[in-house]
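What follows is one chain in structure tokens, specifically the form predicted alone.
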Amino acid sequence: MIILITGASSGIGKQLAIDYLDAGHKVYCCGRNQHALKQVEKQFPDLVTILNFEVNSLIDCKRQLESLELLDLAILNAGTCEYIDAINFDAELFSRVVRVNLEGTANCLQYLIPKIKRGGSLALMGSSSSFVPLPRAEAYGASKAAIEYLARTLRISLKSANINVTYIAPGFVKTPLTDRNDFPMPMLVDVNFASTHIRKELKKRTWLIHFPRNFTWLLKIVRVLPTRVQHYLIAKTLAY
């Protein structure tokens, strides 16, 4: 397959790239950290193409993505996370997160959708935080909830083009991003677990990929409860 992965310089994106490369697929590894991308290229020099750019720059996306060959799979994984103190709401912080997670995804979509083969697949990296409201995650959760909605609509809209769309909603995965978290992360898994699960489900063209199941199913159950009950359980669990 010919695969493109954004955010391939660290975390889940990097592990996905390595695992797909190890299986003999050609991978466009996209990211901001050129040094990290070069390390992946050294392992698989005949299969890697590095694309070093900022997803939140439409000009960068156009320059790097417009002339690509046709793709079998595009995984839009690039993202960031910052937490908000709601009492002292920070609009600039909120905008930073949304620019990367949501607008960065949209910038890539403009140039990547025309490059996905008929019968190909598009995967958008979200988060299980899109299932329920979580304090301090106002910016991150809102951006991922928007990604979930975007994936749902694209799955319908791109059906006529025979492009399968998948929404990926991980729980806590140990990455450089989550290493900055200052709170307990229940049922934390590593990037190897995440990559194995994602690749298995993408092969089956699954709509929703969520893991670890014990954790994400709890969130999905809470999601269907009445709002008052949701808020009570979340506040009680998180001691707010």
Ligand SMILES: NC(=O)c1ccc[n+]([C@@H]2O[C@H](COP(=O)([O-])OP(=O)(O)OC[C@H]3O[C@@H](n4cnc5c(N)ncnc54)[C@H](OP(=O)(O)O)[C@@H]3O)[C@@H](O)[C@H]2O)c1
The other form holds:
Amino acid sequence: MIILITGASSGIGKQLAIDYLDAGHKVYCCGRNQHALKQVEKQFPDLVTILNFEVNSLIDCKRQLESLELLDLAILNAGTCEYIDAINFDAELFSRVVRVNLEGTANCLQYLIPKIKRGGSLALMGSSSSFVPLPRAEAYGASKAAIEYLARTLRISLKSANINVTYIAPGFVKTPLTDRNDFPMPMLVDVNFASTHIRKELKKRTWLIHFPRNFTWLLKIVRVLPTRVQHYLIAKTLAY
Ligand SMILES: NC(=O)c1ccc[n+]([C@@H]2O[C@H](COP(=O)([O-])OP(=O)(O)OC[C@H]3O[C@@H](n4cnc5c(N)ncnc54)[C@H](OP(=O)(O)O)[C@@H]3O)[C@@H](O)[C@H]2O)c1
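Return the form predicted in complex with this ligand of this protein as a structure block, the form predicted alone having already been given.
Shown next: the complete complex, the earlier chain at its head.
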């Protein structure tokens, strides 16, 4: 397969890239950190193409993505997380997170959708934080809830082009992004678990990939409870 992964320089995206490369697929590895991308390229010189760009620059996206060959799979995974102090709401912080997670995804979509083969797949990296409101995740959760909506609509809109769209909603995965968290992360899994699960489920062209199931099913159950109960449970268990 010919695959493109944004955020392939670190964490989940890097592990996905390595595992697909290990299986002999050709991977366009995207990110800003040239040094980290070169480390991946060194291991698989014949299969890696580095695309070094900022997802929140439409001009950069155009320059890097417009003339690509046709892809079997694009995984739009690049993302960031910052937490909000709601009492002192910081609109700049909110905007920083939304610009990368949501607008960055949209920038890539503009140039990548025409590059996905008929019969190919597009996966958008969200988060299980889009299932329920989590404390301090006003910016991150809102950006991921918007990604969930975006993926839902694209799944319908791109059906006629025979492009499968999948929404990926991980729980906590140990990466440099979560290493910054200062609170306990229930049912934390590692990047190998995440990559194995995502790759297995992407093969099935499913709508939703969520893991670890014991954590994400809990959130999905909480999601359908009455709002008052939902908020009570979240405040009781996740008041960090
Ligand atoms: N870890 C978790 O528990 C978890 C849970 C749910 C969802 N997710 C989602 O999974 C995705 C990957 O997260 P991770 O945990 O693997 O984090 P990570 O290790 O920090 O990796 C983030 C990746 O995104 C890229 N990136 C960030 N900002 C970018 C920008 N402005 N332009 C281009 N690339 C950018 C980074 O590349 P450069 O630094 O090279 O730019 C890096 O490769 C994110 O969308 C995150 O929201 C993670």
